[in-house]
Structure formats: structure tokens, C-alpha cells
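This document starts with one chain, in the form predicted on its own, laid out as C-alpha cells.
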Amino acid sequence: MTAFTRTTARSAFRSSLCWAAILWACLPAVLAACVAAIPCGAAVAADPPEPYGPAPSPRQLRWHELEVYGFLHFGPNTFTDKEWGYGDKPETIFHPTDLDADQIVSVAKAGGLRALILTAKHHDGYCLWPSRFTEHSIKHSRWRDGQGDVVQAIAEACRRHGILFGVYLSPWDRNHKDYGSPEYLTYYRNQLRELLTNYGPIFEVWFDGANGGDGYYGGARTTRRIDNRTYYDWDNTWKIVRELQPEACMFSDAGPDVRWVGNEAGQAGETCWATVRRGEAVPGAADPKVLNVGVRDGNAWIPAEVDVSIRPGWFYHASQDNAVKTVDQLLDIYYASVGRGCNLLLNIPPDRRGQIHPADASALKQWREVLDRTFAVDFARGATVQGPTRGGDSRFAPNHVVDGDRETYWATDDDGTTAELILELPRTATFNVVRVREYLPLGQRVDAFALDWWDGTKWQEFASATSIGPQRLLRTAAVTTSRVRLRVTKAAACPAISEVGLFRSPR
């Protein structure tokens, strides 16, 4: 390196040190200027709320989204005019004259049912599939000369029509010779494996709570009692479902995914928590009052399913053709089930042809038409929404309650357990149904809320309720206004609300 080069390098180095010192001295002023340049009210990063209590699993979240699906009670009882078969009828008793799985499924889909659960085996022990483990099945029926498979027919029709399929397998079997002994568990689990491996994806497995009593066990008319808390060894039975159909939810009084609502009238509790205390119930042994309302401080997310029949009975009876529930009755059931955060399992039993009777199909279609008209227009969509925002972060801003996206939500700071939103509607609207949803991955947080409308001079309360969960639907007198206020009056943790919707029912 020459002397000139060394001199030039030293000069450049001293110059860089000088500029570094200048910049370091100016850094506080530069940062202050940058902060001052941030627009007032701009989003600031805030941590999302922590979940409160138990929260749903991914399979339960998918189940919640179904909202309404159907039950198909079908079997020997259809042909004997009974509700609970004794297990003593010959296999030839099952003989649908014109079974049409596509008719059944298309009627269900036209009624807005998003899935169907078939009674693959009811308490009489008769199997609607050709089980390898019993002779008491359709393989000895007259239908299709014993070559048919109802489970397969319905499962395939569901796939063709784009709805989900589930199975009901009664734990009680009034026909099997081993019922009440350990050997029966092996038989029952073999049947469960057949259903879960041969018929494609299963969305729900239904375990009834009826257990033990009179029967025709192995051809002997006797009474057999079991201890329903221990006999079935449920934990090991449930493991089979988890192994073979990991996406399927399991229903029973005790879950483990979905619980009974405690009645067959179509009524969830006015307050209905999705949480209960795990281990306090088993299938067939639970307090209906607890099942109906849940437990606010429960340790397990086991939401309620509301099962009810469109007819007085569960199986088809010609004498009930004029007793199918009316549209208004079905609407009352919808708002007392889906409207209280539960899923609705509506039974539509096939008749002796093997099809849905026209009376049932008509009521179901009319019911769906009313619901479709009700929820066709959300008058809150596009509203301007005012309220507190968690940490000033736009991810939790009030406008998320009207964006039509259930994956976004409004949230307040942790200490904001009582808070309110004001919706300025795009135009004056008349509505009589309000829908409020919580963001379920964060659990049930709100204990009570109220709704007000602006009469031009002051706020007027027009509705209030308690639990929300996946959704709360409130039917009200017709309200005409351009401003609505949601008040969270009590919450266990800061609210996380994903939707506030306003709708008008035609009846």
C-alpha cells in the first residue's frame, strides 16, 4: 500500500466515525419524529385474549357448524308399529316395498339438513347391514332377497347429495344371547368396527342411553340388568371410534364430544352452557336438568344436541300421518335449540315403502323456506360500528361483528368485561330476529347481554339473554330503527363476539 493510499484510508475511516457520531446524537429526535408521524388511532399490536375455560376441539368446531341434521329411525319397528322392538320378530319382518335412498336424502337436503344419522341397530338388535357377527340382520330379510345393505345405500346417497353420514348403534340388544356378559362387549365392538370401516367417513356416532331390561335374549324371554356405569367399559369402546374415525364426534349422555339435551321435546335450556363436568355422567345415567343447561364452570366442552321427532313417535306409524309437526312448531323447536347454541337432530322416519312420507317432506320443506327467507338479508351488514377495541389493535375492532366472517371477532381489553357496541345501520330497517355469536375457540365468555334500539331520542331495551356460545337467536317484536346497541352486562372474561346480525322472519 502506498503512502497516498494509507492517508486516504485513514481519512475515510475518520470521516465515517464522524458521521456515526452525528447519527447517534440525532437518533432520539429521529425516533420521536417517526412516532409523531403515526396517524392517530392507527392499529397497535395487542395480544389476543386468552381462552376462558374449556374450548371446542377441531372436530367439535366442525360439528357446531352443521347446526341442523336428521335422524332416520328405520327397522323392524317400522313394520310392527312399535317404538321399542322386543327382539323376537323374524328377520323377514323387515320388507320395504320401494326403498329409495336418494328420495330420503334429497328430502333431507331440501329441508336444510346437513347430515343424516341412521339407526343401524336399534334395541331389538336387528342390523340394517349384513353383519358377519349375527344372523339377526337384513341378510335374512325378503328385501332384495337378503342381498341388500341399508347402511350402504344411505351412506352412498349422502355422498351423492353432498351431506354427511352418521350411525346409531344401540348398546342395548334385546335379541343377543350374550347381552349382560363380557362376551357381548366383544360382539358389540366388532359391530362398531364394521360400521366404522366399511361405509366411508362418519361424522357422528350415536350411543343411546337405554340399557337393560326385558328381552328375547337368544330366544329366551328374560330380564337382564346391567350396571351402566361399568358394564360397557366406555373408555375402551370410545377408543375404537378415535382409532377408526378420528374426525367423528361421539354422542351420549356423557359425550365425550356431544351430550344429550335431557329431553325429547326439542327444548334446550334458556341458559345453555356448552360445558359440563367430565366424569359426572355415563350413557344412561345423567341428570336431565344438568344436561339441559350445562355447567357454567364445567371442565369439559361437551355441547348439547337436541333430538326430537317430526312426528309423535320415532318410527313411522301410519296413524300419525296427520300428526306431523307444523311449520310453526318446527320453528319454535329451531329457536329453542339452534337458537340457544345447540345443534338440532330432527328425526324424519322412513315409511314402509322405505321413503319419507309426503306429509313429513312437505312440512320439512316449508320450514326450510321460512328459515331461508328469514336469514336471506342481514340488515346489520355494512353497518358502522362504534365501541372499544382491544389494545387499539384493528384485529379486534368492532366492525368485525358485521363483516360476515366467523373467524374474525371484536374484543375488548381484559378489564372490559362490561362493554357496548353501537351499530349505525346503512339505512333504517325493520327486523324481528337478532343473532349474536361468540368466537368459539376462545370459549364461552359472556354471561348476560341486552339489546337496545334508538327511538330518535333515547335508547329502548327490546331483548336480553344469558349464554351465547356458537349463536344466540332472539325472536322479538318488530323493531324499526337505524341504530342498535349491544350491551354486554356480565362476562367471565372480556367478550369476543364474532357476529351481530339483524333479520326479519316472515312469521
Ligand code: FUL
The other form holds:
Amino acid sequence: MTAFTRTTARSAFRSSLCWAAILWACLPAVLAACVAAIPCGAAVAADPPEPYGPAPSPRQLRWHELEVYGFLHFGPNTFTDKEWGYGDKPETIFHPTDLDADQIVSVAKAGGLRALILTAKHHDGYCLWPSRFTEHSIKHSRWRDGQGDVVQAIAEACRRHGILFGVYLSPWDRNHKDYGSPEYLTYYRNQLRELLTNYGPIFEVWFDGANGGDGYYGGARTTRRIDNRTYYDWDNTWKIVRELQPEACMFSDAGPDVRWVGNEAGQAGETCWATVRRGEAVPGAADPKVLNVGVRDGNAWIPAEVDVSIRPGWFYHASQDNAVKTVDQLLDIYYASVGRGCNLLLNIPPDRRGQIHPADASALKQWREVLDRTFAVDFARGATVQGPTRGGDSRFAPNHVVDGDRETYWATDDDGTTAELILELPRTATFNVVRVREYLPLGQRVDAFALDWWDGTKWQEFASATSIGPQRLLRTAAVTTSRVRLRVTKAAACPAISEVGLFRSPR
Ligand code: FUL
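We have the form predicted on its own; now please give the form predicted together with beta-L-fucopyranose (FUL).
Expanding to the full complex; the earlier chain stays at the top.
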């Protein structure tokens, strides 16, 4: 190649680069012109639906994904055989003989619990950590010569085993001399600060609603009533949690992030909305019926958490070793809690050794095995799905309900508040559990729906239900088919469904 031809080639290459750069810079304008030229009616892009009503915050969305976690009721009551301690027992009463935080957390993990919440202080006021603000704690116990810290032991074991950790700090304190006066509030908040500062990330803070009554109160042995609407000045207490653990959800009868479900029997309402009217309830003063069902068109997203014990009591009592819930009872609870869009907080109380009793561990493990087997195979995955698509835009196409991705969803046009999807399964399947999920960032939209199966000649209804939210599980007798139909029969806004799953429970 001569010097001339080399120069010419270089300059031609440079000028082609130059053209490419110009074209690249103009690309957005060219594309916009092309889109504008597409005739009306042939549009390929539709806007996502507007959210309907309140939607979850990012911290609530993370909380919804946990679904099942455990409660540890542990403290003086474990050793006195009581449920509510009076607050007058000597600190030495707490003496687990062989506390093993790894055993507790391993049992929880084998049961599929994704977090544990520990009663750092129950109503008796006894602290399972060496609080700087009271002498009524394990620092005067015989356990580890008063040098131990149960909160730290459990928090660290949770981290080692890869599950989350949360704390319960009873507002009612039957030991503290100041309970009922403003000074107690300072004490309570100091303790909250200790727990939220010294033990790593906290996923949930549990504010119990049981409040005021008789107690030891520093020797006064009296009855103290408080006005639960004003005494705790909750807004300012909650600010401490937001300041120190902004990722943590707060539970109480009234939220602000998660509400009580209104009973301790493991039963969410058959209809259960994630929304309620903010400010209507306060911790310790709420209508259990409203908490159980929620409020359709409420102004706040405060979903329900279902707390229930694996035994009759919250604390361990040897007399209840034969009364541990059976696998079938635990399954019923799962379908009446998680299956109705709530999270399940299952209490597994450590015994006097400081470990989970074998009866509880075994029930929990067997329950998890059934659940794992149930949800191992989704017969709807990969089905061909037919139904209306919002604006003809593939981002909202029906097949998103079977793609195994909660971030994608099927939606219809805004006027489509009733709609149907037909799923042709990859192969004939026998199922007895159906899971339907709404796409939560767009709120709770569906009021009623049904799932049908094709019996070879006609549609038969498998089951129908009302609220969906994070998930709705329908469980009934097994059917065998290769075709199912989802019918949204009533919705407040066009449906946005992220999953339809079909499963087979072995029992
Ligand atoms: C209730 C308490 O009074 C019980 O002792 C238990 O802690 C339960 C989870 O909450 O309000």
C-alpha cells in the first residue's frame, strides 16, 4: 500500500466514523419519528396501570417475601411455668442448663423459618440482655455467671445460619417502679435504643398490645392503668426505630408497618385486605374483627401478621409436651395465614435447657417437608396462556403469570375489571393447591376470582375466593386436567396478576 492510498483509507475510515457518530446522536429522534408514524390502533407500548389505593413500601415488600418466621418466648416464665410473670421473681430464676443458640436456629431453619423474633423483655420486665438501665436482667442470673447475653447469642446464631433477627420489647413492664409515669417512657426508649444499636440488623420490632394491670412495680404491688391512646406517645417511639433501623418493619395492633391479625389461633379472615384506616387503632386498642379482615379501600397498607404458638402456651411448659400441634394442624394454619396473604409468626418456645424440645422440632420439620414437597413442582410453569393483554403490549401479556417471576405480571386494559385467562398446561397434571399472586406495587385490585378446570367436556369450578394480595392459596380435592381457567369476577381496577401456580400437596 502506497503512502497515498494509506492516507486516503485512513481519512475514509475517519469520515465513516464521523457519520456513524452523527447517526448515533440522532438515533433517539429517528426512533421517536418512527414511533409517531405508527398509525393509531397499532401501538405496541401501553402505560402500566395506575396503582389502586395504597401500595407497600419497599420495606414492606421485603417483609412480604419472608412469609414464615418464628417467635421465641423465653425468660423467667420458662422456669416458673407461667405465661405472664408478675415481675417479682429474683434475677436468678432464669437459669437455662444448656442454652444452645445454634440448636434453636437450626431447628427454625429446618422448619423453613426465615427469621426469629426473641422476647428480649416480656411483661415481667426481665431483660435477656445486660441492659445498662436496669438490674432486672440476666446479668444477675446464674447463667454463664451473669456474663451471658441471650439476645446476642440468638442474633449471632441467626446471622451464622443466614436468617433474620427481630426483637420483642414489651411496653408493659410489671417490674419497673416507674411504669405508668412519664419516666418509664424514657426507660423504655433507652432499652429500645440498646436493642437497635448493639445487635446488628433487626428485621422487625414487635410492640405488644397487652398493657397495664397489676404488677410488682418496684415493690408497690399495685394495679396501674394507662391510657393506651396517649401514654406511650408511639409516634416518637416509632421514630427511634426509623432512625436506628430504617429497614425494620414495626408490628403492633396498629402498625405502622404490620398489624396484628386479631387472634392468636392462626386464622386470618377468609377475606383479608392488606389495607386498613390509619389512626383508627392504637396498640392495645383495636377491633379484632377489623384487624382480621382489614378494610377494603382503607387508606394505609398495613398487612396482617398471624402469630400463633406451636403449643397451647407461648412459653414452654413440660405439661404441654404432648400438646404440640400436629402437622395437619400446622398445615391448616399455613393455609389460613400465608394462604390468605399474611405472614405467619410461629412460636417455638425454648425449654428449660434453652433448646427447642424434640416434639416441636419434629412437628416443624415434618410440616416443612410437606410444604417443600407441595411447592417443589408448579404444573402451570411454561403453560400457554390466552387472554386479553393490556394495550397489546407484551410487558402485560398473560404468559407472565406462568414465568415464575414475581416482578412481571399480566394486566388488562383499564376498563377490563373482569377478565379470563385460559392456561393450556404443558402436560396433564393432578393438583389440589392453586396459588395466585397480585403484583403488589400496584395495590390490591381484585375483589373476587375463581379457578376452573376442564373435565374433558365442560368447565368445573375448583374453588373461588375474594382478596388476593401477596398470595392466595386455594386448597381442595385433587383434580386432573390439562386446561384451567382463571376468572377475575370482580375488581376495583384492571387486574395485575403476577402468578397462577398449580401444586400437589401430598396430604
Ligand atoms: C400477647 C402477650 O400477652 C402474650 O404473652 C404473648 O407474648 C403474645 C405473643 O402477645 O399480647
